[in-house]
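Given as structure tokens, the chain that follows is alone and in the form predicted alone.
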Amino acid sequence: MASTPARRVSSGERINIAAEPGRLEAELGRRGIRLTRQRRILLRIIETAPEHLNVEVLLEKAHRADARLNRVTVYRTLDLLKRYRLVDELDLLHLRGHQHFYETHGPRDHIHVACLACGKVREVESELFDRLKRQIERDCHFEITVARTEIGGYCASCRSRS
């Protein structure tokens, strides 16, 4: 088994895109969850999306595969995935109003770094972040099962334009 690098930084894409293709379907199957054709379409889109998806984008992509797939199915599937902690719901500093975004869990937690001017979101995995979580667990006698961190600022491109 390959070791995970001490740190990874994306250039704007999701770090964990298709880290384990089919993982969501397998996890739900193990739990005895019925996997309809429409649900399988949504799982594939969520797993392979290079960007963070909101409901509108997810529904638009799903309609390309099945025009009958509706908003209720999207919300129910997202609720199911959140309940089993297979996806995270993010607000990404509310860069685009009050939209929420969804992404699959990867092998490691990561930090979202968002430019407040252009809205580009990068992801960062870091051994330092992992060590901080372990310290918090020790100091607080607490088991961390999810960590979401968002940092806002200005990217190099936006700083050079101002």
Given for the second form:
There are 2 protein chains.
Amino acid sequence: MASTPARRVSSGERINIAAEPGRLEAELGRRGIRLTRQRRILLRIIETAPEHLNVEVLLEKAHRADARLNRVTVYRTLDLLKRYRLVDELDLLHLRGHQHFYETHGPRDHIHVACLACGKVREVESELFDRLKRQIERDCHFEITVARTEIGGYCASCRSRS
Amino acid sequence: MASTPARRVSSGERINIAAEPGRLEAELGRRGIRLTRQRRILLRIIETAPEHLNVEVLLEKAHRADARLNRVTVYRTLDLLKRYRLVDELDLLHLRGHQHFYETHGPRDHIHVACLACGKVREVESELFDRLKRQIERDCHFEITVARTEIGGYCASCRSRS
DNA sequence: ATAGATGCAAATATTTTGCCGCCAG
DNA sequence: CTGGCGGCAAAATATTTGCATCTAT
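Following the display of the form predicted alone, present the structure of the form predicted in complex with the DNA.
Complete assembly follows, chain above in first position.
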């Protein structure tokens, strides 16, 4: 039996699927969490980022809006968002050092496919991945709250080039 | 159509599937890599570890055989093994800090299913996971060399307890 | 008014590098 | 013998904590 082909959500740069401006702010507000000036700045950046953000880049971007916003606040805000499952933390197979990357947690889980040669990261959705998760929930009597698949290898262009 | 049920490779502690004593040493030897006293110690520990090792634990265990074996040597040996794809590096969803865990790379990829409450990590093999990888290779014209799936949530016993 | 957030400095954790003497092959 | 390897110290990178002050509600 054949499955639906994998849907390539983005090629190269990341498309922010869940990009509804103000969504993160609304989610936190709904939960009665204090919305400070610093948090609003960070949330906006995270929501609209066209790529996967690391702490360094997030801080840089934040500094354009407020030069005094502290790196610690970035860490603390990311922790907050992780706790509420509003962002996912990735390491993209440590392609570039041991830092982590963050992205808004969209409506559907996707797989990260990273080329070890050119560094491009594709996001792919697949029905098989959803089935895999359901299978594990069923067979292991497990309730899944986080699922992360990161795949490394060589993309079509890098393969043809070599 | 139904798929083969997920095969639970281990429950709780890790079963070292690829545990053939001397396999790592043989693999390195076959590649003409120098086998030092320190490497032999580390390889043996990695091969026979009943659980996922981090650098700290690996160093501790190594110190029982040689108290002078340095932490840097542990990092360098793990790098070597990673480069030759003889071990996999996991972060187990940062269940316990931002350290990494290492395991011998067995004949078949498996999924790590980690309970966020009790911390137990199960290894699960699934035909669906293999199909997912093949699908990505086909649909994205991508050559996969590393594949890592880490799933977090709550296991049966922790769910019934709450 | 006040619980909770931020900034700053310092501590901690994790990984990498430079260099020199040593040892496996 | 000798080129790669390990030990040591130090640097680099990444993240967390303590505390005084400030601010969103």
